[in-house]
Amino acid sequence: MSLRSLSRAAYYAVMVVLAVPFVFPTLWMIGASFKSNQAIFAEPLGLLPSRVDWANYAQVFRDYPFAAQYLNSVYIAVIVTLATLLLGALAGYGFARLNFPGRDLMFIACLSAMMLPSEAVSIPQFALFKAAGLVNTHAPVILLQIFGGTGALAVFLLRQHFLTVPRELDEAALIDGLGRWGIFWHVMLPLARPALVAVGIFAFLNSWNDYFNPLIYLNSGERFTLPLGLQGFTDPLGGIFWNLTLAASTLATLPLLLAFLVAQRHFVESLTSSGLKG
């Protein structure tokens, strides 16, 4: 064998012992799902059923609203999607190309959002919400996420893109009669396709996975979503499922792995390309 064939066997080698802490616990998940709960604790490291037993994906459907949860979860995260990316592409591109006085203070107010923790704020919000009668309904938890934390992250990382596109095809556009929205349409966000696909599975991913908003906002069991359902599989005095809470985590995780899966080769070029440029 030579010596460039060592090389490359003991990179995997090495790659493969690297990839064990993140890869093991989601098969360890996927098996369990599979087992029965006194199995689970019979075996607590067992990676392989003894038999593929559909039922504790059945039961989680039959006796508890989880599929009412999972259709709470994926409509929130699908317009927090949306709206995150145009809202964050139009302010990315007025940040990064127009020029209107106090341009950088409202960038820096925009920040704001993202360097607050949601804790800190939460009390206000709550009171503001609660005056509105949006309390126990979805809206909270779609609009704090799109003018939160996640929307301020688009704003900043589609601004650094358009800041590294160069301004001669703006002029190029506006010699061929483009106007401003033009440019933006057309020029601009088919070139931002890296980057808002980077963008959207932060905002799917942020969505999905968010717990505190639902905690303070939600209150009724068919309103909630995924993240505050999970906690839900227990018995009259409060032990849980674990084979009934790993089937749903496994559902639960199965969109989030599909979109990455999917976007990877975008994900990785926008976070390489859209750099710093400040």
Contents of the next structure:
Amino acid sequence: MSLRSLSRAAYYAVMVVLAVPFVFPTLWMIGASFKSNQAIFAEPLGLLPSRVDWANYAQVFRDYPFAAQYLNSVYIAVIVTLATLLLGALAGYGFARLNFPGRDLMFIACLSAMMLPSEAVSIPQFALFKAAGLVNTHAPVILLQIFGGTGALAVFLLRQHFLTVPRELDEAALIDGLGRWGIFWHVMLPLARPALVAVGIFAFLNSWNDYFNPLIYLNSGERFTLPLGLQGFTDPLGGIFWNLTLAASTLATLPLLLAFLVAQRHFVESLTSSGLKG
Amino acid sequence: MRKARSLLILAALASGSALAQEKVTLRFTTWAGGDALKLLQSLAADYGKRNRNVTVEVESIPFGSYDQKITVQIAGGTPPDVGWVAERSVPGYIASRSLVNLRPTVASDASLVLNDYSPASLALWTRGDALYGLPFSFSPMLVYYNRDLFEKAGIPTPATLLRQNKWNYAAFEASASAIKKASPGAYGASLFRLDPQNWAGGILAAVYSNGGDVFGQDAASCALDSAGSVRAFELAQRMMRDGTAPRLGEQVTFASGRLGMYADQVSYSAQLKDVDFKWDVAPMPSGPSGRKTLLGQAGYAVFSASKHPREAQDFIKYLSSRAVMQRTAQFFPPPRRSLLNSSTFLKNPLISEASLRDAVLKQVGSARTLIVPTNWTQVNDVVVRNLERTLRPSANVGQELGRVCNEVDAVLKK
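Would you mind giving the form predicted together with the partner chain, to go alongside the form predicted alone above?
Next comes the full complex, and the chain you just saw is listed first.
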């Protein structure tokens, strides 16, 4: 064996060992989701269930509004992602290329939305949404993502990206007869693909994992999103049914895992080329 | 013209009667889960049928985030009308004037005889003459024990020892040790919950029965370093050192079948529906100061910011009525004495009547509620932070608890 392949083998061995702390909990969760409440703790470190039992999965859908909560999470995350991309790209382009009075001040104001912890502004925000009659609807949950920290991050990332594109490209397109909108749509957006993918991932994940806003704004179980719904598998006084919670968590994680496996190369590329490390 | 006038009168009449029957929607918050949540939803629907102008919406909030959500809602001007309040949060809500005094309503209602409530169940909710909530659960800590593990160890069960008048903490420790010897893969007993934040569960029964306490008079000083408290924590330390009890944070549940004895409330039995071992419940063991277990409590309260306090109080009266409490009794031991003896409570699908009598009925008389100061969260943080250090095999428990008390006293003075 050459020195080179030897060092390669060592490299992989170290990587595999380092991956264990990240992979093990996920595999454990999937394994435990097929076990009874008793079996999970009878053999805490066991990965494989003695037999594959779908009872937990069936009960999650039969006894709890889990299907509705799942749908809520999916549709909210999709809307948040698309809207964040659209607004982020438009605003980012505007901040990068257009000259208008107060531009830099507005950009700083936009950035400040990223710095504020959501807990600090929750009460005035709540009063605002209450006045608008939107409490216990999905509107605050969606709007606070698009126009909150996630949206501000998107504007910032895309602005930085557009700044790196040489102005000569705009000018060439202008000479070729494209208007502002044409330049944005046909020249800039295609160039921004890696940054758009990165923003899309962040927007989707932030919305999918959001616990605080749904907790504050949503009151009825059928309107909950997954992070809240996952806390509902309890006995009369709030003791947790781990078997149901783990089955539901597995279902909540799977789409993300699958999406990552399918588009892995894409994700990594976009993160490196947008200069953003997760 | 005449026609128009009569139409106007008709319209006025219609709107007048609509005013009398103004539609009210009450928001009722709870952290109940599973079957208990379903029962509350059906009770709310029943109430709506009896009172056509009132709709009750049941809102379930995860226990860990319950107070946070209620606080934001009160501050933001959309408070729930009625809700469950956990015992540890009661002093805080009363101090911030967030709860309605129910005394005038309750006193005027003959069906809600307060004499029927055991006095211990109302202490937490009473300030002077005011009464800020009505408890629905009056639930002593009891011992769940794994009969299979006792059988394997060939030792008498807590029920047998109880009949022989030998069910005390020495017997508890000896039984745990025997179970560990006979089943090395299991543990003998645990006085702690999985979550150290919840340390007060089992150990407090041992503290009380040993003559100790958490706080002195009026929760103004720390008493965790008193002789009785130290004895109880030393027991826990010994059992962890011997390996008869799981160490703090070790994930061993009673439902796994790997734990001989475990302290929790009746509602925990819902977790044991499908287990494949035999189990039963017994009262907590007795100590030098008798058998004094910890009483878990939760109650219904009306939030002061509610826009419909009258309807909200009427709903609480309905929930606390004999007929309804008889139905909630399947999950929560009722604080009304006339119901504790009732057939519904004693006919539990999972626990025999005799065991319930011993473990619940006979224990409540001497059981104690932990009444906490308003800044309980900070006090609890101090205790949790020091728990592991206090229970280390080599630790001097008395000294460690002395340090804890110094810190707690500083918090209490703030």
